[in-house]
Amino acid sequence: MLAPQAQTRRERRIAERQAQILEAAAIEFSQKGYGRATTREIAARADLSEGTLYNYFNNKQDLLSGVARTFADDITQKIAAIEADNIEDMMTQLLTDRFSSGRERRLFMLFLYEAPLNPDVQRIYVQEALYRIIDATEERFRQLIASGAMRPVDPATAAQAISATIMGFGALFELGRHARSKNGKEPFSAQTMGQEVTDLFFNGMRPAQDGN
C-alpha cells in the first residue's frame, strides 16, 4: 500500500518541477527569443542547476514543446470552461479572456517571430498549440450549433476567424497600439474590447435600419 502512495508523491514532485522549469523557459523565450535563450539561463531562473534541468527535459527544443503544450492547455481549458446562455456572452467571455492575457500575447509573439526562422519552432507551435486551440474553439462552436444557441455556420471557418482576430489583436497589443482605450486617456479594458469586437461580429458596421 505504501509503494503506490510514494509513487504518487514522486509523480507530483516531478510535475511540479517540470512546471517550474517550463515557467522559467517561457519567460526566457519571451524576453530573449528562442535562439538567444540558453538552458543555463533557464535553469538559473528556475533556481536549479543545468544538469538538474536535463533530468526533466532533453534539450531546448524539448522545453519549447513543453511551453507550447502548456500554452495550448491553458487556453483550451479556458475555452471549455466558459459558461454562457447565448453565443454573444460566450464570445464576449472568450475574447475578453484572450485579450487580457499579456503572458499569452508575449508567447504568441515569440512563436510568430521565431516560426519563419526555425522550422522546428514552426512545427512545434502549429502542432502543439495553434491547431489544438483552433480545434477546441471549433468543438465549442459545434456544441453551440447543436444546442441551437448558434446559427449553423461552418464551425471550422468560424473558429479560424475568431482565432485570427485574437492573434491579430494580440500582435497589436504587444506593438503598443492598444495600450490605452480609444480616447487615448483611460487604461485599456479587455472587457470593453471583447464587447466591442463581439458587437462587430454580430451586428457588423452597417447603420441601423429605420424602425430597428
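Numbering follows the first chain given and starts at 1. So that the term is clear: the rigid core is the largest set of C-alpha atoms that superpose within 1.5 Å between two forms. Owing to the predicted nature of the structure, the values given are computational and were not obtained by experimental measurement. Compared with the form predicted together with the DNA:
- For residue 107, a C-alpha deviation below 2 angstroms is recorded between these two forms after rigid-core alignment.
- A movement of the C-alpha atom of residue 43 falling short of 2 angstroms is seen between these two forms when the two forms are aligned on their rigid core.
- After superposing the rigid core, the C-alpha of residue 66 moves by less than 2 Å between these two forms.
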Contents of the next structure:
Number of protein chains: 4
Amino acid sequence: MLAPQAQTRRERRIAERQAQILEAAAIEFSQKGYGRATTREIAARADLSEGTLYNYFNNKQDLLSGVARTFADDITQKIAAIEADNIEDMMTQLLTDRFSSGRERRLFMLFLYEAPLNPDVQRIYVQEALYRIIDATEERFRQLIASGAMRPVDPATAAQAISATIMGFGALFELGRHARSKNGKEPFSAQTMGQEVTDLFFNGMRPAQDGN
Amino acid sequence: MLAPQAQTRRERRIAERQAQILEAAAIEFSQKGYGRATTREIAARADLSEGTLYNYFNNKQDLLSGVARTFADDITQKIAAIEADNIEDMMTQLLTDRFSSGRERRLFMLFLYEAPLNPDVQRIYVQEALYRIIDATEERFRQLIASGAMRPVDPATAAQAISATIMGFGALFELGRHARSKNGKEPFSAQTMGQEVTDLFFNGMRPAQDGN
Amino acid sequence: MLAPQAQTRRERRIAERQAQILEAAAIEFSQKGYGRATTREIAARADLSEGTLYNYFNNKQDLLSGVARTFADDITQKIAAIEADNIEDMMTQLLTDRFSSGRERRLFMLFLYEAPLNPDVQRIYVQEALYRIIDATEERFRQLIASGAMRPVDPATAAQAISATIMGFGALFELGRHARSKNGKEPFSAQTMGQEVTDLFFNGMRPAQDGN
Amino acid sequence: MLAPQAQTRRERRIAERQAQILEAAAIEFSQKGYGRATTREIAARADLSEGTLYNYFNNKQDLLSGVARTFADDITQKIAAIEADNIEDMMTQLLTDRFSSGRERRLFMLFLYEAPLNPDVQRIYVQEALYRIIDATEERFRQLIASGAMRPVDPATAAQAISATIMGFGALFELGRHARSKNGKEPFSAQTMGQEVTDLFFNGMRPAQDGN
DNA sequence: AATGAATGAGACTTCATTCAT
DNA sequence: TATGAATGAAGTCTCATTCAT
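Given the form predicted alone above, produce the structure of the same protein in the form predicted together with the DNA.
Full complex below, order starting with the chain above.
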C-alpha cells in the first residue's frame, strides 16, 4: 500500500506541475505565438526556473504538444456534451460555443497554423480532435436526415461547412471584426451571432417562393 | 525622353528584383512559416546573396509585408472580378475561388495567424483586403435582398458567414481534410464542394415542409 | 538569516562576473576603441562565451556604460581623496594623478570621444564625474581666494583651465609626446611634469618686475 | 602645350572632386565619428555614387587620412599666421583660435582618439602638425625667455602646458561645458575665455605679495 | 527535484568594397 | 569616368537547452 500510494502522490505532483507549466505556456503561446514565446517567460509565468521546465517536458515543441492536447480534450468534451435532438439547437450550441474565450480562439488559430509545421499538433489537435468532431457531426447529420429532421443534403459536406463556418468565425473574431458595430446597433454578441447564423444555415438564403 | 526612359528601366529592374525576392519569400514563408523561414534561405531561393535582400527590403518583417501586399492585391482583384447577378453564381464563384492554390491557402493561414502579432499584416491583409471584401459582399447582399433575390436576412451577418465559411474551408483544405475520400468517392473537388456548399447556404438545411 | 546570506552570495557572484566582464571590456575598448572592439573578443578575454555576456549586460553599449561608471567612480574617489590646504600641493596632486595608468588615459580619451555620440557616457562620465570635479575645484578655488591664498582670478575659469590642462596632458601623454626626451634629459616623469606645470600656473609666465 | 594643359585640367578636376569628397567626409565624421559614419552617406552628401568615392580614395581609412591632412594643413597655417611679439598677444591668439568652429573641435577630438588606432592619423595630424606646433611654440618661448619677456621657466614644459590647455578647452567646449552660465553672467565667449586664461597663465595664481 | 548560469548555434542585419554596365 | 547593385564577411544579439550545484 505504501509504494503505490507514494507513487500516486508523486504522479499527482508531477501532473500538477505539468498542468501549471502548460497553463503558463498556453498564455504565452496565445499572446505571442509559438515562435515569439520564450521558455524563459513561460518558466517565469509558471513561477519556476527554466531548468525545471525541462524536468517535465523534453523541449519547447513538447510544451506546444501538451497545450494542444489539453485544448483538444477540452473541445472534444465540450462538443460531446452538446445535447440536442433538433438541428437548430445543435447548431446554435455549436456556433455559440466557439465564440467564448479569447485565449481559446487565439490558441485555435495557433494550432491551425502550426499543424502543417508540427506533426504532433497535426495529430493531437487536428486528427484526434477536429476531424473526430467533424465526423461526429456528419454522423449526427446522417441521423437527422434519416429521421426527416433535415433536408437530405450531403452530410459530409454539411458537417464540413458547419465546421468551416465555426472556424472562420473564430478567426474573424480574432481579427477584430466583431468589434465593428453595424448600423449603430451594438457590436455582435456571440449569442445573437449564433442565432442569426443558425437561421441562415437552417432556412437558407433563397427568397420565400409563392405564397410562402 | 531619355531620362524618363532610363528611370523607367531602372524602376522596372527594381520591381523585378523585388518580385523575385517576394516570390522566394512567399515560398519560404508558406512552407516554413514566418518564424522558421530564414533570410538565408530566402536569399538562396532568390539566387541572391543575403546582403542583396537588404538593398530591396529593410528587414524580414518588410518581406512579410511585401508578400502580404502582393496577395492582398491578388485576392482583392479576384473578388472584384467576380461577375454575378444571381446569388447562386456569386456564391459558387466565391467559394470555388479560394480553394485553388495550396501556397495561397498556406499564406492565407499565415496572414491570419500573424495579423494579431504584426500591425502591417493586420493593416495590409486584414483591413485593406479581407474587411473590404466582406463589406463589398455585404453591400451585394443588401442589393440582392432589395431586389427580392435573397431572403431578408441580416446582410452583415450573411456576409460574415459566407466569408467565415470560405476562410474555414481554406483552413480545412490546408489541414488535409480534403484528402479524405468519403464513401469511396473521389476526394473533394473544389468545384463540387463549391456547388454543394452553395446549395446548403441557398436552400438551407430545413426539411421541405408541407407538400413541398 | 539563510535567505539574505544566499542572496548575498548570489549577488556577490553576479558582481564578480560583472567586474570580470567589465575588466575585459575595459581592456578591449582601451586597445581598440569602442567600434573596433568586438563582443567576441571581450568574451574571449573574460574567458566566457559570448552569450554569457548578455546574461550580465543588455548590449554592447551597456558594456561601455559599465566601464564608464567604473572609471567615473574611480576618478571621483581619487579626486575626493586629495587633501591639500595650499594651492600648490593641490595642483601638484591633481596634475600628477592623471598621468598614471596608460589604460586609464586611453579610456579617458575614449569617453571624451564617445560622450557626444552616447548619452550614457555623457551622463555617467562627463556630467556625473567630470563636471562635478570641476565644480568642486571651483569651490576650492573660491575658498582659497577668500582666504587670500590665491589671487582673485575668476574661480570658474581657473577651475576649467586646470581641468583643461590636465585633460590635455592626458591626451598628449597618450599621443606619445611624453616619450620624447628633451635636451638629452630623461623623458618626462609625471612627478617632474606636475611640479613644473604647477609652478607655471602658480607663478605665471610674466617676468619678475622691478628689482625682483 | 596641349598635353600638359589637359593634364593640368584633369588634375584640377581630380583635386576638386577630392576636396568635394573630403568636405562631405569631414561633415559625416565630425557628426557621427569614424566608425558610425558610412561611405554611403558620405557619397550621398558629396552628391556622388559610392563607386566614385573609390575612384579617388582607396578606402575609408584614406578618407580619414585625407580629412586629417586638410585639417592639419589648416591648423598649421593658422598657427603660423599668428603674429605677436609679446607673450600676451600670442597666448590670447592661440587660445582664442581653437575655440572657434564646432566641427573643427569635433574633428580635433576625432583625430586625438583615432591617432593611436590609425598610424596615418598619428603621422599626419599628430606628428606633422601638433608636435610641430608645440615645437614651434617651445622655440618662441625660448626666444621670449632669452629676451627677458618671459620668466625663465622650462620652455618645453610651458609649450606643452599651453598646448594641453588649448586641447583640453577644445574638449570641454565639445562636451558642452561652455553652455553653463556662471553667476548669472552670459555663457562663456571664446574671446573672454581666452583673455581670462591668458591672464591666468601670464600672471599666475599666487596672491600678490607685500605692497603689491 | 530545483535552480539558473553557461553555452553556442544561428538568426538578422550592416556596410566597406568590387565590378559590370 | 560614373554608377549603384551585388557581395559576403563580420558583427550583435537571442534563446532553447544543458548541467553542476
